[in-house]
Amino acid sequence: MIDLHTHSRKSDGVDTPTELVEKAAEAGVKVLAITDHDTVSGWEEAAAAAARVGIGLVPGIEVSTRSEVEGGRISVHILAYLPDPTNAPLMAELEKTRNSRLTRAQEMVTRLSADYPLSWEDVLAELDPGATVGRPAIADALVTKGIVPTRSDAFTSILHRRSPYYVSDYSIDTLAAIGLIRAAGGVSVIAHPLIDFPAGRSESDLPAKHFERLISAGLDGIEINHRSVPEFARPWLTELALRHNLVVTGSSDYHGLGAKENQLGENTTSAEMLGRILDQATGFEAFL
């Protein structure tokens, strides 16, 4: 069982990298990718845990990006597998994103504190030192304070993108991110594509030009088997991947119990596709 998309407390998961690896092993996962948002800070701990429990580890990053499409800008997450963690241009962009998330989170807490008993210290208490700060940490603080019952409730209410408390942040352009990942020797796979595709739209509405631009820029693969990818779009995405000889992955996007419903190993990647990722990556070695 190969699960190539999971998160630890180094970004918005609830488990430490060690706990994440241990839970993956208990769930029967044989090869796990740790892909925290915009950081490589969990790689070393996860690798040590994977060696101890006897499973393979593929270090990665979920890179936050934005794309220009018809109708405006959209958020696009790109999974970067095995890039060089010392590559200066890529690491500088990730740091810029993390810093933007920090100032954005602080502004959101300032807005929230006018109406709710929430402080910045409450949010920091939910994070490990050096972890990427995001809305999930604010959501967890709201749960701890008893303001909302669950993280999901926070996201569908006071932390929603249309909420007056919401603040946007910086993300690198998607095409530029794909180029940086490739230059760092990594393999780029678009995460959970069409996750926000409006309900009721048809296959003829799918943003084909957007995907073609990403592929032309060097996108290596598509994460198709994911619980949030619309079912009707999966055959279209599969055909697109076949036509362009792209890697096709399936993953859980596990964040931990209580964070999201996603379970380790609920969607998986074939050994063949993992092999293609390993063959294409030149920036870092997997622990297998």
The other form holds:
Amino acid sequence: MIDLHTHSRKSDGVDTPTELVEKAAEAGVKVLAITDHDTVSGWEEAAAAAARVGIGLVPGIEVSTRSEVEGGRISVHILAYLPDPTNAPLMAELEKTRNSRLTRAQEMVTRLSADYPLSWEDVLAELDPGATVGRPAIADALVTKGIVPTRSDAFTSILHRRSPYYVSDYSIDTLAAIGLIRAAGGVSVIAHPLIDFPAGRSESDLPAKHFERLISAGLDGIEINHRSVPEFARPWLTELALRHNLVVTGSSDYHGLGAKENQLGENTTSAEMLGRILDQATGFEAFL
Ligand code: AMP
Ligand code: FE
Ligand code: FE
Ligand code: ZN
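So that was the form predicted on its own. Now I'd like the form predicted in complex with ligand AMP, please.
All chains and molecules follow, beginning with the one already shown.
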């Protein structure tokens, strides 16, 4: 079982990298990728744990990006597998993103604190030092303070994108990110494509031009088998991947118990597709 998209406490997961690897091994995962948002800070600990429990580890990053499409700007997550973690341009860009996410989260807490008993210290208490901050940490603090019952409830109410407390953050342009990942020797795979695509639309409404642009920029693969990818779009994405000889992956996007429903190994990637990722990557060695 190969699961190539999971999170630890180094971003918005609830498990330490060690716990994440141990739980993956217990769930029957043989090769795991750790892909925290915009950081490589969990790689070392995860690799040590994987060696101890005897599973393979593929270090990765889920890079936050933005794209201009018809109808406005959208958030796009790009999984970067095995980029060089000392590559200066890529690391500088990730740091810029993390810093912007920090000031943005502080601004959201300032707005929230006008109406709710919530302080920045409450949010910090939910985070590991050096972790990438996001709405999930604010959601956890809101749950701890008893203001909302669960993380998901926070996301559908006061942390929602259309809530007055919401503040947007800086992210690198998607095409630029794909280029940076490639230059750092990494393999880029678009995470959970079309996750925000409005319900009730059909194949002819899909943003074909946007995908063509990503592929021209050097996108290497598509994460099609993920619980949040709309069913109706999967044949279209599969055909696109075949036509452009792209890697197709499946993953859980596990964040830990209580954070999201996603379970380790609920979607998996074939050994052949993992092999293609390993062959294409030149930035770093997987621990296999
Ligand atoms: P942000 O990037 O700070 O705006 O927050 C988005 C992140 O929150 C995503 O990467 C998800 O991991 C997480 N997220 C989004 N929606 C939910 C939800 N309904 N429940 C729990 N976590 C969520
Ligand atoms: Fe996340
Ligand atoms: Fe994501
Ligand atoms: Zn993710």
